[in-house]
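Single chain ahead, by itself, as structure tokens, in the form predicted on its own.
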Amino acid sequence: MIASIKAEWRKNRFRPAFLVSTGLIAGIVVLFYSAEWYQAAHPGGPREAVSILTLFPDQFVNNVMGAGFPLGAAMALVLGALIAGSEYSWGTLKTVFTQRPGRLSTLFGRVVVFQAWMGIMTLIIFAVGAGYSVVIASVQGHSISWPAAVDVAKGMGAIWLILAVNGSLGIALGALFRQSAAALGVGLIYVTVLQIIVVRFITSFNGGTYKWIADWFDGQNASALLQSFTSPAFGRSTPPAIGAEQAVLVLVAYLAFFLIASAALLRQRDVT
């Protein structure tokens, strides 16, 4: 496991697709940033206001909750299909698996180097949200102060977790096609299409008599932690219908259910 694990690592680290997606997440939160800066630096524009005060370090946590759904839900999708359905189509698993580690071994290295990139994408999401914070608040002369450190953990937790969820259904969809282009437009359409269009039409479908069938959908769980972030800075706001421990839960077995799918599909079907 360890060695798998290892070599996992050589390979993947400096991997274009993986850099990319690094300085890709830490673009979009500067964006969403000095967007909202300038929003809120002048008010009366044809959007609704942002306050400035959603902008200072004590917010960031809440802040950067916008950079995991459906943005970087995407780009960890296109990185799981990437890395698995890639291998099909170089035919190194063919020599891999003649060469052990077996296939089970080799998909653990896999899924613990991939989890733990994403885990590096989430520190550079709340390390470039907080130090675009810093930032603002010197600026604008307020004192820097910052969240409780449980809450750091907790956004880091569940920016992780949906960034995980939405890389296991790339890496099971790179399985299944056994490459990444199909696994790629089939993935980008599960997120954009049935995940937003269907579900907005399952919502309105008959007053909302089946809107329980969305609410076990995992991007409508995704948005539903996300949205469990907030504070009174950022004005009122309905409280989600699904409530995060229940987003929890959901997610964690759509993660299950995606990595169990992969190493069937990996253990019982020709590589070739």
Contents of the next structure:
Amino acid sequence: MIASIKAEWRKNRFRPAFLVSTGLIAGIVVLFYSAEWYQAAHPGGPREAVSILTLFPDQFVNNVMGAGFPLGAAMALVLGALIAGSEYSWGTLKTVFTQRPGRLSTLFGRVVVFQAWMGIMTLIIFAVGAGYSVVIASVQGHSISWPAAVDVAKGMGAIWLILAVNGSLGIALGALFRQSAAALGVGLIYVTVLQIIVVRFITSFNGGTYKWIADWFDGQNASALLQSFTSPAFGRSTPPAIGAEQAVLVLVAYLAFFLIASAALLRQRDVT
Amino acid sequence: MENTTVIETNGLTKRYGNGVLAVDSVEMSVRRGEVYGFLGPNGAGKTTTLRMLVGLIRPTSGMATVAGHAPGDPAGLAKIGSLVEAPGFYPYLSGRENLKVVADFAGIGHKRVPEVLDIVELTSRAGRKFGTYSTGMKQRLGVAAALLKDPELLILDEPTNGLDPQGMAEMRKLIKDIGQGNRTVLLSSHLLAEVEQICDRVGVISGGKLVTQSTVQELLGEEGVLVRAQPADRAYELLTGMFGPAAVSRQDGSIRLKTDPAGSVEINSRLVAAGIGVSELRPIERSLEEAFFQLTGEKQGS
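Starting from the form predicted on its own shown above, please give the structure in the form predicted together with the partner chain.
Below: every chain and molecule of the assembly, starting with the one above.
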């Protein structure tokens, strides 16, 4: 297994898709902060006024949580679909499978390195958010205070979990379709469109009788987990319908399911 | 006692989900130290068989033992180097980095990487990205990767595919060199000249069935001499007296002798001395191509 992790890290550490996605998500955090800062400095526009207080370092965890879903999730899904699907289109899966490690060891190494990359992306999101909030506070002449370490850790854990779940969905779809293109298409449609439509339908059907079904969708739980970080400084006080603990448990269950499905597909199917 | 059989299959069969019977009860035996040619037309089942031997696909029925283990067993894979169909590498990594990745997966160090690059004469281009390689360079890198583990069994599936004539000649020489000593090479090809030049024994597969397995010499058949002479009856009589009736036959106006072609001078002298005019006297050589077409039931030139 160590050999697989070593090999997967060697091949993925400079993989353009990972480098570009990490840069992209960092850029999105910068863009988000810039837009909010502008909005706070120029009130009176069509959008609701943004309080500058929400952009200071003590609130940065709440701000960067928005990068987790659906944008971060979609990005993780793309990366998962690429890391699994391109092995088929490049013919590298047969090269890997004819070396020493077994199929499950190979998958284990891939998942470990992929999830480590999701961790790196999470760190980048938090580092960029913290850095930009410091810049804003410094420019505004506001003192710098940080959120509690436990809140930072919880926030990072939540973002990582959301990226990990959606990345694993991409890996499972890549293994299912044995290519990246179909996995990307189906996965993105599911995360960004299909799930939302289905949830809306279920929620509104028969006066909301079946809303409990909608509460088991991964997107619903990801959103609820992110919303659980919103502080009163943002002016919203309604708690999410799904509790953070349940959301974590449901997402962990999805993560396990996607990884088990990937393992079953890789172990059982022929490599043609 | 050391096991002399490196690959042994017993009723190896693969039927795909769409009902296509790709490989049908193949009984194959590859001995240690030989270069075994696996011949067959396109679509005959060569690649499917090789994929089963390295554990990429599972047989529908039958068994195989490869390097003392079941196909796909990590302990067996540690002794096998393979290039099955087109070489598959990461296009954004250099040739050298790709080999390091393969070495990591194989659980071996990177010490062999420069060595194998040197063997396939790719050292000067090892720093270039795989995606920029020509077909020939890709094939060479595939062979280099197959050699990384210094394997006791090398499985190569049409390694000269896509190479220019010079590249093909170099690759054949390379395979011949690799096959020296105790290493076993299983070479799949549809190029008959290639197999004839390189291999000690051949297995011919057609329509998923292994139709024969023998040495190249056995496949080519017995040596002989063809004679055209006038008067033909007197020539036949004389040659029957020389070699015995069992070694002489008549066919299409010619006389065929089952004898060493080295004796052609003596045959010519005896015929001429007897006043018989000889218009043609040559060794009979059945090419591997003829043998192949006869075995596979395909038509030459079709």
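Since we're looking at a predicted model, the values are computed, not measured. Numbering follows the first chain given and starts at 1. By rigid core we mean the largest C-alpha set that fits within 1.5 Å across both forms.
- Superposition of the core reveals a Cα shift of 2 Å or more for F205 between the two forms.
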